[in-house]
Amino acid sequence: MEATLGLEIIEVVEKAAIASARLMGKGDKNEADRVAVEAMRERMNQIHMRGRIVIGEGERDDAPMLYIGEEVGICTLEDAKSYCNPDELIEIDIAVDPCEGTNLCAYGQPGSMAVLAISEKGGLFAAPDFYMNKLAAPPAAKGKVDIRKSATENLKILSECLDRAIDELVVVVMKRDRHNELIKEIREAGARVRLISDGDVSAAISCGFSGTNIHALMGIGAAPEGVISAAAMRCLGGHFQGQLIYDPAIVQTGLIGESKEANIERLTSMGIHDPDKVYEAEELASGETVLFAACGITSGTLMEGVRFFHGGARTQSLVISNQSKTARFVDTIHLMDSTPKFIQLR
């Protein structure tokens, strides 16, 4: 799968990032999302595959969707039988977030990116559009920290695993009222808190790389993005756990259903019979082959954002594979004009 689709999925996220980046700072998050969706869909429909969206654009933002269940790829087109050999057909599940951090893009803030994860059919958890309590940590802490422990306990474990004093640890938490007590506990334990407004996929993945000065992600964010983060962290050997949040009173947003009971019924209808289950990365991204790709829209911890120049653009992408056990940073110059004035090198 990596040999067949590796370069193709990089181009998918690059196209989405470039489309969104043209609207960076213009204050219209839905339009930035819409153009990313269209660019991503168009490029995926040029790939020789039969893909199925298992995690797509959510309903939370009333945004345009690559909807769950949508089929993409050349082999899903009406006349596919004429050029798609069923014996050679690659069937894959796809999780996408064409513009992760729409607000970040709309207001020119760091950390927005286009992301996707793929695996063979059935290899990605079809998370509902709920929230998820998440814990991400570096590979050294994998299986040692636990989302069921308190933040204080996990910080002590992280300190031991990383051979760092607790006051040298940085924990990323989304700035939400629901996290006030968590933030207070982390600070009282002695660690430092980095608050973010959006975009916890980047924060989770950053835990898998040394030198980012991010040592953990804690708190509640969107469940679909949790699966995408889990796919990347599985490939990196990092720690990721997620637990679905189905009680509206916990998140207090009014965006995950009217009642706890109705949400449990919805989970049951999706085949999720233990709503309180803690999922490991290997369960959220269970496929034999898992690939993750991201392209920076605005510059962040891991990647530079899209940089336009006369006649083209430059992007930086990241593709991670559990198959080849690699994390590749890809620097690409896109020539959009047949006679560019110059090519930007830096």
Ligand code: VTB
Contents of the next structure:
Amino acid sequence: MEATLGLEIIEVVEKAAIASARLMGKGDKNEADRVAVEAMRERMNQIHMRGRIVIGEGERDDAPMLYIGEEVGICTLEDAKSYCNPDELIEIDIAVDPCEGTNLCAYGQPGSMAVLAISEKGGLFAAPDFYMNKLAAPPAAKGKVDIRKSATENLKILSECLDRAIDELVVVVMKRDRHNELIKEIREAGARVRLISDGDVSAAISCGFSGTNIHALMGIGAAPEGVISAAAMRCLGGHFQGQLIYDPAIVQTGLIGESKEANIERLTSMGIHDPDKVYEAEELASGETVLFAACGITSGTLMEGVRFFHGGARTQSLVISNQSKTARFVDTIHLMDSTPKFIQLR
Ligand code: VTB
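Form predicted in complex with the ligand, following the form predicted on its own:
Full complex below, order starting with the chain above.
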């Protein structure tokens, strides 16, 4: 899968990032998202693959493109057998977030990116559109920290695993009222908190790399993006756990339906019989082959954002594979004018 898709998926996230970046700072998050979706889908449909969106822009009725269940790729066409080779006809599942951190992009803030994860059919958990409590930590703490433990306990474990004092640790938390207690606890335990307004995928994955000065992500974000983060963290050998949040009182938004009971019913109808289950990275991204790709829209901890120049743009992407055990940072210059231009190296 990596051999056939590796390079192509870089272009998929690059195209989405460039499209969104043109709207960076324009204050319109819906438009920044819409153009990313369109660009991502267009490039995906040029790939010789048989893909199905398992995490996307929502259900078919409210998302016209990259909706859950949409088939993408040339080999999904009826006569595909005549021009796609057997490898390309293998069904694959795709999780996408064409503009993760739409607000960040719309307001020119750091950390938005175009992102996707791919696995063989059934290899990615089709997370419902709920919230998820998340815990991400570096590989050294994998399996040692635990989302069922308190933040205080986890920080002690983290400090031992990373051989640092607690006050040398940085925990990323999204700035939301629902996290007020958590933030207080982390500070009281002695660690430092980096509050972000949006974009917990980038924060989770940053825990997988040393040198980012991010040692944990804690708190509640969206569940579908949790699967994408888990895919990357599984490849990187980092720690990632997620637990669905279905009680509207906990997230303090009406976005997940009016009552806890109705939400449990919805989860049951989707085949989730233990709504309190703690999912490990290996369960959220269980496939034998897992590929992750991201491209910076605005600059963040891991990647530079899109930089436009006269006649082109420069992007930085990250492709992670559990098969080749690689994390590749790809620096690309896109020449969009018909007349080639002098390329500036740095
Ligand atoms: C967003 C977004 C995050 O979670 O905030 C969302 O920025 C859900 O939280 O990156 P709210 O509804 O409170 O905004 C993420 O999308 C991803 O988990």
